[in-house]
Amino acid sequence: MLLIDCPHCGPRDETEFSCGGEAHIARPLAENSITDAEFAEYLFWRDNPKGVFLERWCHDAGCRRWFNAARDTVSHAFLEIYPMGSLPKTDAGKAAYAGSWRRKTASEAAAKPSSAKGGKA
């Protein structure tokens, strides 16, 4: 059983939390003109690394607040817990953030020079 240190409530049992998936994913904006394939990539493709992974967590049975965590998927150890809207501060967290292919902003993804849409506007 894991003991998760909620930044708002302190250490609590893992059964009080839910994991909301990968943190810091660049999400498409409404005004982006991305293809169906690019949207499917955003919607369905997820990293499944062996090692440090950045995740979103919610304290469902407590304060109901969200936070981010850098967690080792091999040992299940939480390396760092940090607020939503901020970036990891540990070396392992920074490396995981820099190493992900999903950090490109939605406007950067929509403006790929190699994607010639052609035809209809």
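Between two forms, the rigid core is defined as the largest C-alpha subset superposing within 1.5 Å. Residue numbers count along the first chain shown, from 1. Note that the structure is predicted; figures quoted are calculated from it, not measured. First, how it differs from the form predicted in complex with its partner chain.
- Positional change of residue 32 between the two forms reaches 2 Å or more at the C-alpha, relative to the superposed core.
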The other form holds:
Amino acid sequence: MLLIDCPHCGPRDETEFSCGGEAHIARPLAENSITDAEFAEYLFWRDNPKGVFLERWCHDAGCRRWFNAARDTVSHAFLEIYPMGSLPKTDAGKAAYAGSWRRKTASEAAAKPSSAKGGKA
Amino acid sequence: MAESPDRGARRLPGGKPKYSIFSLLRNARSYHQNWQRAWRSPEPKKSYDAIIIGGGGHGLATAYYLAAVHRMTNIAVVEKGWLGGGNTGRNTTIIRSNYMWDESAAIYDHALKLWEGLTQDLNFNLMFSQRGVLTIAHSWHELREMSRRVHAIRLNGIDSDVLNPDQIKKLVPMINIDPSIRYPVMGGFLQRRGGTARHDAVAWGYARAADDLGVDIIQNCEVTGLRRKGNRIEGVETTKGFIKAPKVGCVVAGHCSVLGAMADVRLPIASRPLQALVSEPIKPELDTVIMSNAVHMYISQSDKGEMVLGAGVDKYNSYAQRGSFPVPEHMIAAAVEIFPILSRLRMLRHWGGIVDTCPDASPIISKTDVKGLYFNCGWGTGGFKATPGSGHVFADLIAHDRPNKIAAPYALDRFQTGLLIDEHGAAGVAH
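Would you mind giving the form predicted in complex with its partner chain, to go alongside the form predicted alone above?
First the chain shown before, then all remaining chains and molecules of the complex.
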């Protein structure tokens, strides 16, 4: 049983939470100008590392708010819990963010506001 | 329906020397101390025509069919631990083919037809027992949906029957059909051709037959890298050195994303723990397999007498080969109410395995962008039943570098085209 430290409610049993999977997947804004293969990166392709994984959790049976976490998928240890919309601050979290193959994908490039101009309405 | 050209007793080579009543008697005289080795433990050669990564049931089946059907005998299976020590030895051994979609019916029934002749093919007792698989419904909605699914399954030529609670009670006297319980038994559907097999024997039987055909099975040899030259695979880096091969098939279940990353191949897979447990052994009580969608529970009785119970998949990614306790706890709470005699049993062992779950709950049997590199993964919570079919079609893909009719729908590009095989719920168990 994991004890998860909800940033709003404090430590609670894992049964109160649901896991929302990989964090930091941005929806491509230029969705009309990217290929189906690139859109699949956003829709289906998932990072699945053995080690530090950045993921989203929701405190379903508590405050019902979402938060991000850096968790080790081998030891299950939570290394960092940080708010939605922000990036990890610990070294392990930063390395996991920068090291993810998703940073190099076309779908993530197409999620930047500047890329939206390329798309047709 | 899918044809099974390679099914049938003793039509395939491999699996010598024969085990028989005579060899049993002969070896009894020396207290079973002098049985021949079932397979060799060779050192890896410098190069092979093909390498299969992963010595579980699917990987060994692939190697066997490559050698037996496609006559590729200069091949190796590379396994980081011992044969069948991963999910092959951790599952609940259930075999069925009652899937709803045509693509699923084709591959799972192809597997079931191979199962039916496999003990003879391999000359190795797989203890394959077609004791029937009963899936029970706990609500009117589930029952109606089940009837609809049964019609779809029967249209594909796969046996399936809807049963009412009284018929279920007759089949399984230990079940509680009181309508007032939390998960009341309101009906179910039965595939009589379904059943169980001994999971270790499946790995051993395939290994023995493949070895007999000249396949090198290399255990305790972990793959540490996949070497690419441009867009081609060159071979695998292992703890026993580099092994060259123009074709590499990856059949590593939970670790497929880790292996894919070695060659910059991305997969839509999430690795999750799946848990199971067995009770202390009791006298024969349950002679069929019972599954529940809503609870995510499977139960059968092993030949040793243990009640074998499988639980649902955990909700977060993990490579730890252990699960969180609330998952089996939820399953046991429901199981004890549906089968009250279980409340008196003690749990003997409890374990987890890491399964490769796919967004559409269907497997991936596919070429990749890297020429010569193939993946067979994504079987998630239900790979054991498919072992022979999976190995058979994957061997065909590797040998000919193009998928056959059964494997074609399972290519990776379905996540781009949108032609998913959505077996969530439709599969007869919530994945």
